[in-house]
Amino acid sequence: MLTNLRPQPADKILALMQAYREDPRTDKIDLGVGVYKNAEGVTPVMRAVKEAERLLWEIETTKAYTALAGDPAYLDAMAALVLGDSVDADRLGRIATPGGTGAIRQGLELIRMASPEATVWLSAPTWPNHPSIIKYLKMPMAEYRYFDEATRDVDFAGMMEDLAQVRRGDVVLLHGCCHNPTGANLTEDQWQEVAALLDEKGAIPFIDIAYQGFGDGLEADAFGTRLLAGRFPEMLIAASCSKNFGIYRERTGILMAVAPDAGLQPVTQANLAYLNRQNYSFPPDHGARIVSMILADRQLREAWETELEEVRTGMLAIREALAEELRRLTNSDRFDFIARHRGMFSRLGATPEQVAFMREKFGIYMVGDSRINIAGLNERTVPILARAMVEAGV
């Protein structure tokens, strides 16, 4: 059996991480991996998470399973955080998942089970795991234009032109905020136009919201997701707690399915639970328990929101500093898009050759498409990256 296996293509980001580790230079800069890091290059445990874990250690009396769909308190807390009051709770099916990736996978499995002929539309570009999972599941897939390489902003005209080709029942996957890999986001007016078009076409939105709180704030970042949830009869939402709670290794996510009415919620929920059973059975609970404790306790929630805001504004300050340094070096505003982008990522528009030049001469590691992790920069390294970009001719 195993002799029939063939080598799989290497994950580009994992390969980049390996190359970075093997580089002996002490002044090298890692802008590749998509993990938040503070100015010291550390992914810290948030203060509220530490306190919740301490409390959990004191009060937890069992490690028995919770429920096939996950702990109800977690499901309720996350639905409120992401959706607010945009949709009636009795229309929601929900399952806890191993991270946002698990939520995406379960959502795609649900689509394949319910509507195998549906095409899943992805932004070009998108997070590489989106098309990877869809191809593995052998599902129909198409792309819509999203990023304008010249302006480094959303190609909204191209996006709308492509989405006009969507058929009734197709699924359109949208980034809820802080688009990965580009950092370019839809405006509120653009969200309204996208919603109107998809509604007219009879499409089903599938939101991937992995960075709520990293862009313009918890409420603002949920605008598009809540707008669609309040408008569409059916919708899927995959959310992750890895970034905004900093619990990457706890693999804490949720998939929510909006049913057309309360009468269809039970069968929707039953099918979601069925998928959990077939895949990993009971979902992990430690991270979910931490999240639900933080969101339910006033003091813990205030501490978490304060630290999350520090993270968000810190990344905005880095963006401003990099854009300003590039203005100074080039006497041009062509890099101001960096300050306009939101979240952890921006795509610089560098060629693979320019990316390689910056890695070889300056020890700066970024993904080959020139996506950088803004959180990998600090006060010392911002001028180094700016100089490298200028010398590379970006």
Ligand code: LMR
The other form holds:
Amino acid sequence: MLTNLRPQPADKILALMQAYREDPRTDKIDLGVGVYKNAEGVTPVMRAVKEAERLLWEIETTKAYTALAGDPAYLDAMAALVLGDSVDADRLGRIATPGGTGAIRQGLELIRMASPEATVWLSAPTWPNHPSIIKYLKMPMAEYRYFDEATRDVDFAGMMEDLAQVRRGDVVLLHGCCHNPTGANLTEDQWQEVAALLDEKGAIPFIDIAYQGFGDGLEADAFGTRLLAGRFPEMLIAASCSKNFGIYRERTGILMAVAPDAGLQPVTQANLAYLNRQNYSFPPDHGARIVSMILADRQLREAWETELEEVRTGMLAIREALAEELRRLTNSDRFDFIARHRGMFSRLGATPEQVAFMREKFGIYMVGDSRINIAGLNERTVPILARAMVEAGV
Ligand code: LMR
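The form predicted on its own done, now the form predicted together with this ligand:
Every component of the complex follows; first up is the chain already shown.
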């Protein structure tokens, strides 16, 4: 049996993580995987998380299973955080999942069960694991234009032209905020136009929101998701707590499915719970419990929101500093898009050769498509990256 196996394509983000680890240089700079790091290069446990874990240790009396769909307090708290009051709770199916990736996977499996012919439309480019999972599930897939390589903003005309080809019942996967890998995001007006077009086409939106709070703030980052949830009869939302709660390894995510009416909620919910049972039975609980404790407690929540805001504004300051340094070195404003982008990533526009040059000469690790993790930079390394970009001829 095992002799039939063939090597699988390496995930380029994970392969980069490995290459960085193996580089013996002490002054190397990691701008690869999307993990937040502070100015000292550490991914800290957030203060509210540490406190909630301490409390949990004191009060938790059992490790017996929670509900198959996950702890209801977590599901309620996350639905409120992501969706606000944009959709009636009695239309919402929800399951806790192992991370945002687990939510994406469960969402895709739900689509395949309910509507196997539906094409899933992805932004070009998108997070590489999106097409990878869809391919693995052998589902029909198509791309819509998203990023304008010249302006380094959203190619909105191209996006609308491509989405006009969507057929009734197709699923359109959209990044809720902080687009990965480009950093270019829809404006509120553009969200309105996308919503109107998809509505007219009879498409089903599937939102991946993995960075809420990293862009323009917790509320602003949920704008598009809430707009669509308030408008569409059916929709899927995959949300992650990995980044905004900094609990990457706890694998804490949620999949929500908006049903057309309250009458269809029970069957939606039952199918979601069924998928949990088939794939891993009960979802992980530790991270979910920490999240619901933080969101339900005024002081913990305040501490979390304050620290999240520090993280967000810190990344904005790095964006400004990098754009400024490049303005100084190149005597032009062509890198100002870095300050306009939002979230953890920006795609710089370097060729694979230039990316390799920066890695070899400066020990700077970025994804081959020139995506950088802004949080991998600090005051000391911003000028190093700027100089490397200029020397590479970006
Ligand atoms: C990333 O894009 O770097 C993150 O979402 C981490 C991952 O799993 O790829």
